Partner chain sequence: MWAFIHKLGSPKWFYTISAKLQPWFWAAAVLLLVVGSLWGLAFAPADYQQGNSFRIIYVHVPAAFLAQSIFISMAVSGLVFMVWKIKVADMAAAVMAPLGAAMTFVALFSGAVWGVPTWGTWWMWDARLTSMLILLFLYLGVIALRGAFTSRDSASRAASVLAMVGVINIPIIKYSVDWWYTLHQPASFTLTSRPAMPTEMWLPLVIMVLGFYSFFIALTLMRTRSEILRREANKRWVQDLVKGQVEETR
Amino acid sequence: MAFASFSEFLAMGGHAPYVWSAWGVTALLLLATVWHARAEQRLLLKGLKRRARRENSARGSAQ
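Write the structure of the given chain, one chain only, in the form predicted on its own.
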């Protein structure tokens, strides 16, 4: 094992602030990407449903 104890692992040989902040920023960006993709998907589906309703109502009134 590269570290003798868990506290040494957390300290990362004196580089802990850089290492753990890099991990934190990466995790935050991944979560933000997932959240943004889901929000975009919801907006797209909402718009498609609205368009389908509008087209269906236009066809119904044209007949």
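What you see is a predicted model, and the numbers here were worked out from it, not measured in a lab. Residue numbers count along the first chain shown, from 1. Here the rigid core means the biggest group of C-alpha atoms that line up within 1.5 Å when the two forms are laid on top of each other. What changes on going to the form predicted together with its partner chain:
- Taking 2 Å as the criterion, residue 52 does not count as shifted between the two forms: its C-alpha moves by less than this amount when the rigid core is aligned.
- Core-superposed comparison between the two forms: the C-alpha position of residue 10 differs by no less than 2 Å.
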Given for the second form:
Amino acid sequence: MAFASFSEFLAMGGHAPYVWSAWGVTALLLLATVWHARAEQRLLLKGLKRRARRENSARGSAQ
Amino acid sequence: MWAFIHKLGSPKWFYTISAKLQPWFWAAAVLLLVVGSLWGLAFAPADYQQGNSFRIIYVHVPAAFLAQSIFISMAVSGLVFMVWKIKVADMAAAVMAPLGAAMTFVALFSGAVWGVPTWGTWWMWDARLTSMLILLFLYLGVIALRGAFTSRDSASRAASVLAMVGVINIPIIKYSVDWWYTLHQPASFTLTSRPAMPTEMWLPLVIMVLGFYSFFIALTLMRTRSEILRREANKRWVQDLVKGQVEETR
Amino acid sequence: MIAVKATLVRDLTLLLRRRGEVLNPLVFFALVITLFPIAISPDPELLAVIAPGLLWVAALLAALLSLDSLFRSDYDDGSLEQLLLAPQPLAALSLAKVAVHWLLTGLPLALMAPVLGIMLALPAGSYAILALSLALGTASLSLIGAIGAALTVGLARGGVLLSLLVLPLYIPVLIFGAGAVQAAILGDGVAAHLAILGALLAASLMLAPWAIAASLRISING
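Can you now output the form predicted together with its partner chain? The one shown was the form predicted on its own.
First the chain shown before, then all remaining chains and molecules of the complex.
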């Protein structure tokens, strides 16, 4: 372990703002892309299902 | 071998295959990134010159590598799409561009933040940062061009041509910027020349790079599947797939 | 080859009829150059330091501006489609069109630059290199820019997008072009820069026509 204690780890030997801002923005962007991808898939599937249900009911009433 | 390539071309087959592959890559990405981050942040020794600010390398370098590899793979899938008319290749290329731009931004931001303790300023016209900035403009150009066309097919072909032209120019831009930088080189410490790293510093870097790459593959598989759903929405197999799910939920 | 010469002659006569349009990039070039002493400072020492870079950037932007009209008029009146249907290879015909564009914008810009160099107190001994590097550089700029022009010719508001696509690709030419003039001023070797400019031109001469042809096909039946 390169740091004696957790608080020293957070302090990063005085470079805390630089290290944590760089890592923070990276983590944020990675999570944002994952969240966007999942939301995109969920919306697409929801739209397709809604269309399928509408076509089913339309075919149901047409028979 | 060719049968496999052709099967890969059919969106339906790709949709099912990627569903199986995807969880593996997600698991690998999470595992590698967690292990790499902990190792790089907490266990790797501090740099004798820069102290702990050097730990930014564990995000800066993987993001920079990924930014360039994504552009190359985007150009290759563009070529596959133009030559063999494999639609899935274009869907993958369309999906990769935003992630590539995001990785370039991450590399730029972390490089700039890393510059503050080392050079004392936010932005230094360092050769690598300048090339990374130009790469970001190339990404934005491809994304903007793809968005500018109304008909999807010409948008895909235009974006593929630009990606291929871009990928040919990347090494030229890189060398000319490096040459330009050495001509105007200020005397200070640069990101470009770093002393060889001891293994306990270098190993977490490799793990982080592998983690970023598996993240890229996993995310591309997932987003390509969404793109398949979006483009093949009126195809029979998509409607059966969705109908199957609708019955389940009723 | 006759067809290539025919398109060359046709485009030359067409553009020379609209002489006003040919002058636009040159006037723009002169205008942009006069802005800088006003904006920065008329002091010759300062201007001499930034002159090579300014001249090159202004020439590059002037060439970029004139690119939009390269295919636009032919696209509007449908003659671009005829070009696509011609039996001759489209790459050769587009090379002819780019050659005309260079003759009517790149070359005049290069010949005009020394005059503007005097206004910016450009140190002596670099005027010939300025003109030569611009002549060589604008040829590659026209070739690379024509790819972007071909890609965006079908779009309504293609202008801004054209510069976003093409400017990153201009950077190597700018580096070695401006570098050549600065090297001439400092007195050390200029051959290396001009050689690389020549190499960039050779590469784009070989590769760009195919990309232009492919882009034109995309824009026409887009």
